[in-house]
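Encoded as C-alpha cells, the following chain is the form predicted alone, with no partner shown.
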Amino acid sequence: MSMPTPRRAPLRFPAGFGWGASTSAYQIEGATKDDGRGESIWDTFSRTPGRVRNGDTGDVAADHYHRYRDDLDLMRDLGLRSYRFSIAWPRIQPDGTGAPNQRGLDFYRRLLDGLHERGITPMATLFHWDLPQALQDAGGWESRDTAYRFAEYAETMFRALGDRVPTWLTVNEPKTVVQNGYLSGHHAPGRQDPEAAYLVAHHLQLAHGLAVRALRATGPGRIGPALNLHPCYPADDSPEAAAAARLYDGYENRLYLDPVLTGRYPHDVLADLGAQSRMVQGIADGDLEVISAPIDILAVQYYTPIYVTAQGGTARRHPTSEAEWQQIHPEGMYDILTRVTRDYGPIPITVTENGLPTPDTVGTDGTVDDAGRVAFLRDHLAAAHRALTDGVPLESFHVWSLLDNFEWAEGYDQRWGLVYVDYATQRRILKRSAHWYRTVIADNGI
C-alpha cells in the first residue's frame, strides 16, 4: 500500500513583505510621438530594418500610457504591494537636457496618485535604457558628459516627484546595456565594441553615483541601482575552469557591485582590459568616490545561471525557457542573494525582476494557462524564502513582468507577463499565473 505524498508546509514572508510586479517604459507605455516626448535610442534602433524580430516597435506596446487607470485598477485587483516602473527620460527631457517637458511630468505625477490611491508602493527606476537619441547623437554613454546630463534630469525628477516616490533606482542593469548594446550589438544603440563598451560602463556608473549625490542633495528617499547578477559556476572540476569562471564573475557581477559597494573596480578584470583600455584611461580622480556614495538598497534581477569552461567559454547544465539565452535554475536565486550579503554586507535587497517567456495562447475558455510559469515563479521564490531564512535582508520582490510587453530585440514574438496583452485589441486576460500570485500575495507565502 503507498503512503501518500506529505504535504510541504507553506513558506510564510515577513510581515508587512513588498510584493509587486516590474515594467519599463519603452516596454509598455507606446504614446512614442505623444505630449512632446522626444526621440530615444530604442525608438531609432527598433525603426531600423533588421534590428527587431518582424520589424517590431514599442510605438504602441501595451498602449499604458493611455490606459494606465484601468492597468492601476488591475494592480489593485491582484493586491500588488509594490509596483516598479520606468519613467521615459525622453518624456521629460525630449533632448537629453533643459526645462522638464511638463506633459511627461504629468503623466507619471497621475500614475503615481493613482497608486498612492490603490494602496500601492511605487519604486521608479529613472533609466531604463529609453536614452534620448539626442543625447546619443551627441555621444551617447561614450560621452561622460551624459553622466552628468543625467544627474539633472534625475534631480529634476527628485524635485518634481520625490515626494510621491519612497525608493529610486539610478540605472537598470548597466551590464545589459554595454554587453548587448556595445558588444553584440542586438540591443541599441547597436555597436560592436569593446573598447567603447567598457568606457560606457564606467560613465553608467558614474551617472548612477552622481544621482545618489542628487538625492541627498534635494531631499528624503531611498535609492539605489538595479543589477542583473547571474552566479558563474565552473563547468568542471578543473583549476582551469575555476580560474575562468572566476575571471567571468568579475566581468558580470563584481564589475558593477565591486565600484558600487566597495569604491573599487575589480582588479583581475581592470588587468584584463589593460591600463590602455579606454575605462581604464577614462577613470578620473575622484570617480570611485562618486560611485560608492551610500546606497539604501540593491535591487537585484536574476534570471539565469552561468557555467563557465576552462577555455572561458560557456555551457548548458539546465533546460532553457523560450529565451535560449536563460537556463532555469533556482538555486542561482539562493546563491546570488546569498553572495550579496556575504560578500558585501546586509544592505536591504530587492529583487526587481524574475520570470521567464512561455508560449502563451488564449485558450477556447478565453484563459491562459501558463504552468510552466507558475513552477518558475514557485521554486524561485521558494529559494528566495530560503535566503531570506538564512539571513538575506530581502524586503520584497517583483515578477518580470505586470503584462506582456516589447522584448526588446525579440519584439513581441516573447510573451513574460503575468497579464496577457492581445495586441490587436489591447484587451488584457489574467492568465493562471495572475491569479496563483494573487493568491501568495494574500497568503503572503507559498
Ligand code: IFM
Given for the second form:
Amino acid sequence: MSMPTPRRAPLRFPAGFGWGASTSAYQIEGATKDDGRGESIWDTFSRTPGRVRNGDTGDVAADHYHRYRDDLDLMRDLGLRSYRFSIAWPRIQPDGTGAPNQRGLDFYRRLLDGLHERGITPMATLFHWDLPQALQDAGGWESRDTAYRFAEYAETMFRALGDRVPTWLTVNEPKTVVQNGYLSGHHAPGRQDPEAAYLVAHHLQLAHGLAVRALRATGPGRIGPALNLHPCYPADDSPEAAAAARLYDGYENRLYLDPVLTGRYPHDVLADLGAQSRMVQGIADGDLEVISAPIDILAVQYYTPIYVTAQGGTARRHPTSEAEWQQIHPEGMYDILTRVTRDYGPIPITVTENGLPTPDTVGTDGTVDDAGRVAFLRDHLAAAHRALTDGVPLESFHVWSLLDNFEWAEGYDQRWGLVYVDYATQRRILKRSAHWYRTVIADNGI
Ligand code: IFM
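Alternative state: the form predicted together with the ligand, after the form predicted alone:
Then the entire complex follows, led off by the chain already shown.
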C-alpha cells in the first residue's frame, strides 16, 4: 500500500516560521466592569452618542474575557504558533497609576499559561489605545507625564509576567492615535487639534523608549514598537507629486521609524511642523537618546498603500475593501518590508497585522465563505515571501484578526476575523479563511 505523499507548498517559509494571529484587549475582551477594571478612554468615547456606528461599545465584544479558554482551543486547532494580544492597562492600573490590580494580572497570567500549555508563543502589546480615563483627565498623551506613567505600568508588567512573555510590543500604531485620535477625531479621545497631535506623537515615542529602558533594567525579553506603515507612491509622474509623496512618507512612516531606528526626527517633517510647534518645543534634551534605545524586533502592520497627488491630496488606484481607507495592493507589503530593511538595516521583523474586512454571513449550511479574505492573505503572504527571499529578516506573520471584533468607530459592522463571531450567542464559526490558514500553517507555506 503506498503512503500519501505530504503536500509541498510551492512557497515554503523558513522552518520555525511564526504563523500567528492578532487581537487587542478592548476589541475582544468585553467584561469592562469585571474584576476591578477601571474605565478607559474607549469606554467614554464609545458611550458618547454619535461617536461609534450604531452606538456599539466594547462592553461585551467577543466576550473573550470569559471565553478565553475556548478561544485558546481554537488557536490550538488552527495550529497557531504565535498569538499577539494586548494587555488592558485599566485592568492592571484602574486609575493609570499605583499598585497593580491582582485580578487583572491573574487574567493575563491564566491566558499566558493557556498559551504555553498549547505550545503557542505569546507576543504581548502593552498599549493598544485603551488609555485609563483617569490619565486622560490628567492630560492624556498631551502630557509628558503620561509617558512616565506608561513606563511604570510597563515595568509592572515586565516584573509580573516577564517569565511568560518572550516578546513585548510597546505602543500599537502611534500614528493612528495621532491621526484618528487628535487630527480627524474619529477615535478616542476625539480631538481635532494638529498642534496637540504631534506633541502626542512625541510623547508616545518617549513612552516607547522609556519602556525599552525599563525592560533592560528589569530582565530578559525582546521588545519593539508596532508601527502601521504605508508605502506612499506619487499618484503621477510629475516632480510635484514625487515631492508631495516624499513629505507624505515623512508623516506616515519616517516620523515613527527614524527616531526609534536612527535617533533623529526627519528634518522635512520638523521643518513642515515649524520650530515653534508644540511638538518641536516639547522635545527635551536626551529624549531622542531614550527613544532610540536599541530594539530587538520591529513589528510592521501593513494594510494599504497611499497615492499622493501633486497637490498633496490622495488618490485611489486599487480596489478598496469595506474599509474605505484600504486599497488592496499586495505589492505594497513587499515594498514596505524591503524598504525598512534597505533604509534601516537588518532588524528582525514581525508582521503583526495584515487583513481586511469582508461582508461575512453564515450560509444555510452553517459555513462562512470569506473567499475574499483567502485571496487577500494568499497574495500578501506571497509578497512577504518574496521579501524574505530578497533578504528581509521576517520571523513571523500575524493575521488581523483571530476573531471578528469591535472595529473602533465602525463598531461591529466590519468583520475582520478568521473566526466568525455570532454576537447574539457568542458562537464561534471557523470561516473558510481559518480552514485555509490551518493548511498554510501545516504546510509551512502557500
Ligand atoms: O482593528 C484595527 C487594529 O486595532 C489596529 N490596526 C488596524 C486594525 C484594522 O483597522
